[in-house]
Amino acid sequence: MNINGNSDTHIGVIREAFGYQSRFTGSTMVFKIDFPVTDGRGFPYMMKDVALLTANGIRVVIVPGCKERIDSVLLKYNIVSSYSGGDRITAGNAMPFVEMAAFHVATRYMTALSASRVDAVTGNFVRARGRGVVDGVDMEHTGTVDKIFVRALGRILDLGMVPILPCIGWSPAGKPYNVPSDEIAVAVASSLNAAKLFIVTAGDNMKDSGLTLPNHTRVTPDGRIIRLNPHETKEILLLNQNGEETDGGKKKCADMLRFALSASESGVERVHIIDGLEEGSILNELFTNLGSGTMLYADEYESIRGIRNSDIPDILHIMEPLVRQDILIRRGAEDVQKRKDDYVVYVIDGSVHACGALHDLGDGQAELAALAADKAYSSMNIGRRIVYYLIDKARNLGMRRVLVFTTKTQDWFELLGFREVEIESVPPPRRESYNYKRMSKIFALDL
């Protein structure tokens, strides 16, 4: 089988999926799904994907958004709805219709899941209290989360059922309140120690955001923001705070980032913003490393570290295409094992996607070697990150110069600041092992 062919790509995806599936079994995930997604043609297929997750042992909680549905119901009954600070002011005469709309949307989820033989339930899982008077405005029946009934939700989840939480909470006296779905989603994810919170939107807003991004933001070639940490998210919000008033698309993206950030700061390790109108977006985001959306991560998602014995097959696999192109020399498992301490790998969510080595040549000089990266991740510049990491390592070890021997990548190294040198400047032991048949060019970077 051709290692660079489509079959190998599919096998890699399958391996990723199995790795994630075993990791996520038994974990809790919360899905906050915007109403336009619920109302879309692809909604039944999304629910089939959610059913697939529950069948594989993932505990799912759904918080349906229903703003647009509430708007249409209130309009139908000629009830005027106003807003303050972005939140609906829920008048007393509107509250029964808000409840009707919210539970109608929840019923859609129960019906769709039942088609895949997944049991779902709604209930009074949210205790609420009134928002009261905010900046001089009486919010009336608009509330805020007071408590999530975790034990009740846990019992439902233990039975393999899917709890559905509409945007309604009740006071201890039984008074209903209209509570923002975003707030419920964050509170539930935090209270249940959910592994993930999915913000499922209508459209790939984080790709066509119009946001001004820092240069270091990781994006795909088509412009999708791949992932952010809380610091990077705050940086983007700061850069764009003056443009939200006039640009609706930018404001929507900024609002989603604030939503994700609030969840992260509430203790949710990973928050994913995905396009619910794209078929399979949930599975793609969950079971592949590159995903399909934008992830805000609070934990250590990716890192460069020293290698373990279990990494060696992955390292050889990543290097193989470059060996076939005569860019790298062939190494065996024993060769890597012998110099194990020289190697590092770039790991994304537990999977190895790049490697490199730094060999001490003596005389204050070191050699960069075995540099390879998974082609599917080329847009992330992970090969360059490995190089920078090893350069820093050499500097910390007191090296005065880093060398690289290359036959086909000299332009790339020149962009990184390397300059060509003669073999006479190479320490004698390495000079003696120089392969005159390959006639590699030698480049150096003075530290």
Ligand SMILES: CC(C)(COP(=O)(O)OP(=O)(O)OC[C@H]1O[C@@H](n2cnc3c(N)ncnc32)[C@H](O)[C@@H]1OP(=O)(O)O)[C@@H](O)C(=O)NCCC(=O)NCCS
Contents of the next structure:
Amino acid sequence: MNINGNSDTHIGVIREAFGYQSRFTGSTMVFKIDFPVTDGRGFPYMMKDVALLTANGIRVVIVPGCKERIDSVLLKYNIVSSYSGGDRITAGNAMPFVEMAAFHVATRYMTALSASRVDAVTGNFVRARGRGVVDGVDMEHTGTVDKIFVRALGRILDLGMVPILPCIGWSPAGKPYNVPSDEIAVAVASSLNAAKLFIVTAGDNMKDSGLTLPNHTRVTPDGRIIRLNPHETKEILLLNQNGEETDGGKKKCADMLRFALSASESGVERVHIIDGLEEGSILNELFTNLGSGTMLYADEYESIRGIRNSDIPDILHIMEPLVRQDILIRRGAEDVQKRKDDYVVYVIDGSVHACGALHDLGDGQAELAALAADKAYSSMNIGRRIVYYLIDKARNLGMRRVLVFTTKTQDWFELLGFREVEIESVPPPRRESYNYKRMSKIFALDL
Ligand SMILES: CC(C)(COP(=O)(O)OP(=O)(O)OC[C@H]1O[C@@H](n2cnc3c(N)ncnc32)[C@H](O)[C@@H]1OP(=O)(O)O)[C@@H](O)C(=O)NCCC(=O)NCCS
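Next block, the form predicted in complex with the named molecule, ref. the form predicted on its own:
To see the whole picture, the full complex is given below, headed by that same chain.
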């Protein structure tokens, strides 16, 4: 945020990044990376970014997806795979080739990380068992996660090394199974209590153009879904259940949401779906509030709450550019402090991005004032949510009417149901302090 309060400047980004960096040191993050990303031109740069994370004390675990690589190896050796319910049935004659493909992909990570002087380890960290016969179909060498060897992984992470888990698990008798990497990623993230699971896909952004979304979904102006909680995710899956068979894009988005939801339900607090072909997408998603992908969060991520003294500089900072444009009147720290109980802030991941206040004017009327939203976060319903929150507060206090004095925002308040009223209907003390030089219009909402 610069002196004018715009947080889309470099300095704003640096502040956000430092805030996150100190919070993430020592935490574990799991990256499930689809094969087309590994195969893409930007892969070495992505691994450099991963190296930066490890250099800053983040414990990184990588689960490479290798479906497309397995497909091409099997094709080369004329082995045809059958599928059941979308899962590959790994036949005995295919298994050596599956292992070869999986370890070949893991080696690419070792190579790329070596170039950034990060030590990586591929190992038998997954105990698996066969899926057995499912709905009358023998899944042969396709397995499921039985157990993740958490202590072994922990020791490797303590040494600052990066464990890489290919899509192979072994039974206690040493029999290898082909285990879906999505399943391994969820199991590893939940067993290690990872702070985050990243689902790194190739070129897929979760956009409103591909899915039908409920009105309250938070999207960027270009339509990217920014964040969802598990309830909202289920709502979207329900809304889009028809049409997955015919619309490949919709199916892919829904599959990713289901994957993210299963991780969230297994206890992973934050799951991020990002486009691995976009340069810097991991750093962008990790170190900025708006990110570059879609986050599914199970913990409290954003909220409206009353203010603390430490919020006052942030409130003044958000208001400053609006004061300069004469949209808001200037308030000092003491003004805010004096009426502290009237104020609320909108907090996203620990930082303040909007504010508003509700002042009791007497006679059952309240004034909604000091409403300001960080410009970098405009058009994400934040302003509206603060207004609704303050209207609810007024209702709960038994008020009959909420007023607002505005010079530039009348259209917006009209959209929210406010109607212009005369100064005569304003309770006397506030009427007497009306600024005839400013000539604000007065709008009211009857409760
Ligand atoms: C008004 C304000 C709080 C809205 O914040 P916000 O988080 O962007 O609000 P929302 O996302 O709920 O609404 C955004 C929509 O309102 C529209 N909008 C914003 N300001 C507007 C205005 N002055 N007049 C008409 N429409 C406006 C936006 O274009 C956007 O439209 P869209 O949804 O079609 O894209 C914010 O623009 C702001 O801080 N304005 C300056 C301060 C101010 O006017 N305060 C009110 C006096 S107390």
